[in-house]
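Below, in structure tokens: the form predicted alone, a single chain.
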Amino acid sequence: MDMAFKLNYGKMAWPDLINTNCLLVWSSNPMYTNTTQAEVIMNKKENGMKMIVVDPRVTPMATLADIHLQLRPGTDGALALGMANVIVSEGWFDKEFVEQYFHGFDEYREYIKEFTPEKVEEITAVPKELLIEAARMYSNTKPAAFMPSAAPVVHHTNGLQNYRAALLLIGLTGNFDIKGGNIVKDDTWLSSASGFKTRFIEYITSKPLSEMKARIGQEAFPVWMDLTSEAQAVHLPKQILSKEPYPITHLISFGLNYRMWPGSSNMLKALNELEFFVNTDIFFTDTCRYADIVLPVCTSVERSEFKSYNNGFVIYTQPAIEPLFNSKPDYEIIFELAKRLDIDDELMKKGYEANLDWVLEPTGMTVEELKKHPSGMMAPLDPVVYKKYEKEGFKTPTGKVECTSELLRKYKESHGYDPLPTYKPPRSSPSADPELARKYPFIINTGSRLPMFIHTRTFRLPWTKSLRPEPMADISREDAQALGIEQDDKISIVTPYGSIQVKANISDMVLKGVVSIIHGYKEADVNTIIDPYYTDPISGFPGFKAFLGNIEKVGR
């Protein structure tokens, strides 16, 4: 998503829930995943505002929407350039933004013309009649915000153009960094981005990438490199194993979970060829199993934590208990071995309290002061600034919105990209490999998540962990009839990867043709059914949300 953003816009805009009048939520379920949010979203529901939800699944979220476009998975990109198509056509895009802003305009206008309302219900499954109207009303409902999640449509193999896509029809229809639509905001912390100053993307890096070595996938992901300052982890496997372009054998990580990468065996592969190997944890994982030397994290309630939330509230909050069984603060890991190793960097041997104040300079703020104030406070906001791209341009190459990406353009003859948010099929989808979806015709969708299970954290608890003890698969009514499946018969989910097997749950979420598994059960792991290196081609994302497969019925 940020790479997606930074690639139209130069940066981030977040949407303005408060203020707007539409909102088009993209592949998002905060009734799951951010309650805080979605309470904003209903009373907003409640108070007039228009919604449209873009879902492969009916949603508690689609539920709520006026409009719900439940298209099939991977298909977003197909979908966002039948909207444009239809706003473009109607003349209810904003012109004098398209003209003083876009740059790419005129290519996009033509290669848009494609998708006919027709042709993106063939693709997608969603009604043109749908299509058209949440054109409509996105367009010319003022403000309208869009509200994008982090990975739904990131973990398709085309899914960085997919967003590029659907990203657009916030400036093509005049919406961005104005109040009610997408407001321009730097992160302040992680991944929050809070009103306020800080110098975290100083912290994070500290010393220029053309000073350190090579990032893992870098040749592979040159534009993920361009955009961001980490090396590509979903790449780490196929380095381990290949040595290209350099080995790598020893590694140290953090919560490093080797179930969370696509062909998880092909990980844990990896993990075994490496001389030396420490994990770090609360519990003691599948993957400590496989570690050299493991060292025990404490959890939150034994630590102090700087966090910082969108609205601009913070809080430095303090351990309940000292650490127990000789765990530390993962953060007091990382600065005990600065320490120890010597490394050139003074503020790392300082400790994390006294980064914490580097960090927070710009703001005033010092961690003495935030721990006066143990239920949190407000940090001192920065005022709010629309349209700063009046006089600041954008953050990218041309210095306007691009349509057609220049830094893309640059990568087109070495590794194929292409400039326009082009839309491909998912490499393993019934379009792009009909042959192998004679043999496997349904599309896996996994990584969905339960009202009840945070990722995977909370299948420890019991009473969470009684409300769908066991592994299974959605699957719509017309699937299980033709099939015959009962709701509860096991079935197997196969793939040119492997199978695993679940219990059927015969649901009205899903549309024909598409399961859906729910990950974070150890013993069905669908990620053990993908390719390892089945990733999208300009960010490594893994496709996690598309592949082919079949079902196959066990027994009762």
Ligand SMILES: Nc1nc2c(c(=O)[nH]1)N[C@H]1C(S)=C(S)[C@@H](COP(=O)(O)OP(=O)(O)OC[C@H]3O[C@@H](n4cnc5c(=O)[nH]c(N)nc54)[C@H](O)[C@@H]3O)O[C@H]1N2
Given for the second form:
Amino acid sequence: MDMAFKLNYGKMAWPDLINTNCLLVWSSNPMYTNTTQAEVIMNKKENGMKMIVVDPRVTPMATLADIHLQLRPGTDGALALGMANVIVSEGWFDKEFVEQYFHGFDEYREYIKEFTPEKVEEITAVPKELLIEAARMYSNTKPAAFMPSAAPVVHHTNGLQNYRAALLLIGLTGNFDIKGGNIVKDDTWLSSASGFKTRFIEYITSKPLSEMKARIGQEAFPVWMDLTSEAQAVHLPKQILSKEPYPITHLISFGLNYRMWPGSSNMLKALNELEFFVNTDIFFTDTCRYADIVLPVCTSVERSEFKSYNNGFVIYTQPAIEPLFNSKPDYEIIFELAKRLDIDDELMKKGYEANLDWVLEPTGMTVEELKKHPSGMMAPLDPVVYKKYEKEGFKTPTGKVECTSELLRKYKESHGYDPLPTYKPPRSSPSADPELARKYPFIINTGSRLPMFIHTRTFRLPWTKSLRPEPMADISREDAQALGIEQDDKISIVTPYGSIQVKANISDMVLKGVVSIIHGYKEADVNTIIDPYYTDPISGFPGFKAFLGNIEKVGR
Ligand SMILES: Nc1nc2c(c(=O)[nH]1)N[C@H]1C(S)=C(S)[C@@H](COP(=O)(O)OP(=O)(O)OC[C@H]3O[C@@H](n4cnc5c(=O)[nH]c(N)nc54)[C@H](O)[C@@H]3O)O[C@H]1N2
Ligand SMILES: Nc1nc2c(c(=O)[nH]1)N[C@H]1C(S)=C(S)[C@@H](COP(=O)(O)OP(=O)(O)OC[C@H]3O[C@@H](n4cnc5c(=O)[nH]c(N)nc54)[C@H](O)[C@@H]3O)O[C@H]1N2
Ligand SMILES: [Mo]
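Could you present the same protein in the form predicted together with this ligand, rather than the form predicted alone shown above?
To see the whole picture, the full complex is given below, headed by that same chain.
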């Protein structure tokens, strides 16, 4: 998401929920995943805000929408290009903005002509009338905001280009960096959109990117490396196992859980290749069993930490109890190690609070002051300035909104990247691989959050676990009938990489032909049946949300 924004516009731009009249939710279900945001949206909706939700499932958020575009997983790019086609051919776009700021518009305009509502209906399963209606609503209601999410569009082998296609709608309709549209805000704490400036990005980027040593995934994902200071961790097992471009033999990780990787058994194999592996966790997890040293860390109620919320509310929490069982906060482990290793970074040797003070310095807030407000305070917010691009341009190679990305073009020869946000179906899908689809006719869609589970963390709590005691997969009524499957029957989900057994949950939330299952079950780890290297060639993120599989009935 962040990369797609940066490729198109140079920076992230957050939906201005409070001031918008129309919200285009490109997949997010905050009723389960972000309840404070859900509250804002529900209030806005009651007060007349229009809402379009793009989601393959019928979620609480989708039921609240004026228009629900229920697409096949991973066809988001086609849907977005189809909306753009309608918006441009009907003349509903912001001509002035496009003329002045779009780079590559003619090429893009030519390309989107392919995506007629009829063709888009074939690809996405979204009725063409709804597509046209959504294009009309989003482009004609002013201002309109686009709400993205970090997971559902990203988790595809075509995720980056799909996101670029969808995000271009913001500029096309003139909703970029305006009140009630999508606003560019400074990166604050953990990149949240609070509206005050910190030195967070500077803090995590200790050197100019070009001077950094080769990071994990450096050669495979060069655009990632050009845009962020992080390593691409999805690539970690590949590098450990191949030793290319250099071997990794020692690893220290914080809360690493191998089951979160695609092809989790491959990740486990990689961990076993290491000469030395240290992990920290609040529980002694399966991953910890493979570590040479496990450092027990305390929970957030046993430590102080700085938290910042989107509305500018900040708090330096006070521990409710002392750390139990000789555990420590992760940051103490990190900063203590920095001292013992005598690393070349004076600040890191000074500990958490000194580092926090350094990051917060531009805001004028200090840890000392935060401590005087134990129940939290409002950060001094920067005044909101709209249309910053008028002065600053866009932080892209051309200084414009790039319909054709010059950074992607740079790697066209070497990596085959397309400058246009071209649509390709997920690599493991009926249209990309009809041969495979004959044997594995279902689309497996994983990881849609459930309200009671936070990844693996609350699987262990008896009361949350009791809400769904056994691993289950959602299948549609029609598919269940065709296969003679009843509620709670035992089924096997099979792919070329393996199989898992779960109970069938017959659900009206999912589309026919799609199986939806949450990740993280120990007894039925869906990540064991995904190709470990089934990733987006540009971002490196895994195709968790669309790959082919079959369902077999095992018994009652
Ligand atoms: N309760 C709970 N809350 C959480 C988490 C948790 O584990 N549990 N995890 C947190 C984290 S780390 C994250 S990243 C966020 C995720 O937050 P969200 O993105 O809001 O949640 P998800 O349920 O992952 O996905 C939202 C919707 O995307 C849809 N979707 C699936 N595939 C596709 C697709 O191909 N295209 C489109 N357009 N939509 C698709 C799903 O049907 C789902 O309803 O949640 C955070 N909040
Ligand atoms: N198939 C599939 N796989 C997915 C996803 C999907 O949708 N589908 N979603 C992906 C996404 S978006 C995400 S964010 C990841 C999440 O993946 P992870 O971050 O691995 O998930 P968690 O289980 O929340 O956390 C991992 C470990 O952190 C520990 N932990 C909790 N608090 C602390 C702490 O303060 N310190 C330390 N050191 N450890 C702590 C927990 O006990 C747990 O063992 O999963 C990814 N994997
Ligand atoms: Mo996530």
